[in-house]
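In structure tokens, one chain follows: the form predicted alone.
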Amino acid sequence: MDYDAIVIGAGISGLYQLYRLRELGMKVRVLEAGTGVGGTWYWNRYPGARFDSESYSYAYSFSKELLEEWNWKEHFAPQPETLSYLNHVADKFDLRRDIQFKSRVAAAHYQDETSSWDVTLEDGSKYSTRFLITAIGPLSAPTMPRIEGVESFKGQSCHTARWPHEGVDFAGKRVAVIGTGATGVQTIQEVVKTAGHLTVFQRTPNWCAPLHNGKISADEMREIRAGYPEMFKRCQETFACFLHTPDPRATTEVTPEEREAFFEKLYGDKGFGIWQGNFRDVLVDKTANGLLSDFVARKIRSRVKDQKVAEKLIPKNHGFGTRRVPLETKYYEVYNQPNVELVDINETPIERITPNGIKTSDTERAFDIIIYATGFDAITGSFDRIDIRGAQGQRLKDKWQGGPKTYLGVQVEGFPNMLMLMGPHTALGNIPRSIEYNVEWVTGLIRYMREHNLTRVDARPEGVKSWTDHVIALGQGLLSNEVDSWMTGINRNVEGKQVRTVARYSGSAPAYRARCNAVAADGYRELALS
């Protein structure tokens, strides 16, 4: 046995999983397929990728003196800030030693004669171990639209999440952005300030929110840190681990004036609030939410100039807040500019991609660097794309046919040894401090297993369907789950992927918790461990 652990991935969850697992004293390797750490961080270096949770508040709780010495610029930090962060965690706690870079799993195989993994590398290499945790990450695997003629482009072409680490330039040049979902909110707005002439080419309108980021002063960092306590504690009580959560009354319970005043503070406060702070019921109830929707779209007609524009970005076929809500920093302005054109391809769908640029039903128009913000084959993606398969061979992906099959999120039936970080069934919210939880669990885990000479975990049928179950019937009742989204598992751009599944836990984050640990308060006795 080459190690007693493998982690995929070095981003925030195999970080801090190599520290635990070390401090086990465990023999580990991270296999991570970029040149460095950091993940998303890594990876998604377009213009304007920055956090939309509160800087501190995603940052890493367990270590003190890492709270102490990082001082944090802005209250939604840029990429280049956060990736600064995690290769100084990789610094501090020396953790580049057990991590092997440019090394992409294309392989992973369960072996039933010495309950033990051999995972294989596109390079061909080969290791064995006795651990797999997967550490890949819910939104890691981006997807290219399905458009003839993609190869065809003479001019420059990227996608957000696979930008070139030298950056381009987009100063005078003609630019399309193909995407208005998160990536392509931040980008859009970016790229405007320099580009000649701007082309946003928009199948699905998202319902976005000011961000209003700010920078942080000395003092305001000190008051931060003396707060970090009470903040990770609020962080652990709240809905999602955001410092936000919902306020206790329904929409309608309070008259319009005071309902009209609630909203203008959600959407003069910094971060997610709109979203995560709002009255209970808008996220369950239509005409609650109807009531929100109402009130965004009027904000977004007042910001655009052009009513005909305005109405081509309120959508129409979701509501507010039951897709990912992307946050912005003077978004809609961009669509006052005269150098800027809005493209609906519902109305004038994109044909293909031609050598000089993009021809649409109605013309062609010349482009010299086209961008893809067309997201992720989120949650069960990144794992699709590794050849997985467990005991008596059978494949991960055949497991997950119609929608995955968890226990907590964490363990598959028919998958011994293999751990699960944010897998699908998981508790998403704010993702370090959900990765901070898995990660714990996962090493106490392997820690009762070690301490009792145990070699093998697998999860029990029963406690599967339970748990799968479980999280189905959470998602009853949500307006999200009646949408086409990443979250209900949707992606026209990935074959097999046009059926709404349940791909994500959407109770509590405290909730999740105190099942997880009842579980493992009782000695882990629902999972079958020899």
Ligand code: NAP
Contents of the next structure:
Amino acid sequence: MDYDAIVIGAGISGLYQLYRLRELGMKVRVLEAGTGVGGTWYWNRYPGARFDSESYSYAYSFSKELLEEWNWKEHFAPQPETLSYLNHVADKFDLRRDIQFKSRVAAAHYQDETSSWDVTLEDGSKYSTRFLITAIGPLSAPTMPRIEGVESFKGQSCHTARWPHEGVDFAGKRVAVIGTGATGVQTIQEVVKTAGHLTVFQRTPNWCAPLHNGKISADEMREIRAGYPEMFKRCQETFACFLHTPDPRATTEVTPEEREAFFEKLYGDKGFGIWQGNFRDVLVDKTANGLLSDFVARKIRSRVKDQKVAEKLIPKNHGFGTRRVPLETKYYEVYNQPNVELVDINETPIERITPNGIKTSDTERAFDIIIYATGFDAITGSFDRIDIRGAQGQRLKDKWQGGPKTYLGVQVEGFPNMLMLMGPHTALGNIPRSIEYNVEWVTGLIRYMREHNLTRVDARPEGVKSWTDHVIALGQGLLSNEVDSWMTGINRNVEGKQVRTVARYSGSAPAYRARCNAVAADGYRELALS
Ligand code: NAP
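Could the form predicted together with the named molecule be given as well, to go with the form predicted alone?
Everything in the complex follows now, all chains and molecules, and the chain you saw is the first one.
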């Protein structure tokens, strides 16, 4: 066998998994499609890309030395800072020697006779491994819109997640942005700073809230560093590992004045507080959610001068926080600039991309640059891109028809020795916090197997049924599960992703960890080990 473990992906999960498996003395290879480490932060180089979680809460917590030596420069670090952080991690722990770049995995087939996996790269190279660990990310398969003529455009165009390393110069150019999710919003507010003219093509407006970013002074960084133990402890206790956690009060329990003051405070606070630290019922109760949505709608109306444009920017088909909230810096003010146009493509649909620009039902606009901020085939999409076949040659894609079925989000029955990091049905939230836990649990399982001379681990059908049913039950009553978004498995640009599925664990992170810890403490008896 070539390797004890192959890890697919050198992002935040893959790097940490490599570090932990090396400690077990294993022969590990990380296969990475890109030319460098960083995963999400390697690929998403679009202008304005940055953290939406506080930099310090997003970093690795496992190494005291790393925490001591790394200084964050901004409360919400821009992509280049994060990428250099992850490069620093790779260098510090000498990770690169086990990472093979420019190695996109095309297929992984389980071998029943040897309890191992054969992994094939796009270039045809083949490797065998005992364990196959997927660290491929929930948002890593970018999707282009299904619009006719995309290939015919003569100017420059690209998807935000495939941004050219040399950057793009917008100075004086006519730029189009299609898509207004978290990525589109960050892109728009940055591109507008230099573009000659900007046109935003919006299909569904999203509820955005201010980021309130700022530089971190040396004194502040000292304070942050001194507070690390307490901060990481807090992240372990909150619902989704963010610094913010819901307020115990219900929205209508307080007077209208108190409510307004609380919303106002949250709107003025940094980061996800208004989403993750709001009244406890805003994401489950329609009345509560309506009150919050009204508040944010009033903010949008007050920030956008032209009220017709403001109305277009206010979502009408979903409430605040029922989709991922894009955090913004002067996003709404962008639409007050004379060189910016908002095109609501529900009113005037895009008919086609032409060699010169974009043709909507009413007119054709000429562009120099088209930016596709059109999102990802989320959660299962990164798995679908690889031909993964388990025992008896069954395909993972077939197994997950109608929605993923997993055991703790880590295993799939019939796919022995395949362990997923940030797979479907795991706690996402503040992702690096969830990743660290996920990696440590997987490492614990592998350690146990090695200590007990076990070579095969599979999920049991009853374990999968019980976890999948639990995940589905947890999602019931959540307003976000009644709305189309990547979080409910919808992507109108992908065949077969038109029906909502439950691919996300929406319970609390502490409950998830408690469940996984109990399985480990019980000697992994819920798993089929041999
Ligand atoms: P997204 O939320 O899925 O947004 C894609 C956008 O493209 C939507 O506005 C969508 O409209 C539009 N779109 C797709 N196909 C289209 C078409 N054919 N015609 C017109 N419009 C089309 O993707 P994203 O913005 O890349 O964000 C995905 C996730 O990545 C976020 O939710 C977040 O979790 C993560 N992210 C994180 C950060 C951060 O932490 N800093 C930053 C960016 C992204 P519809 O809504 O109508 O489908």
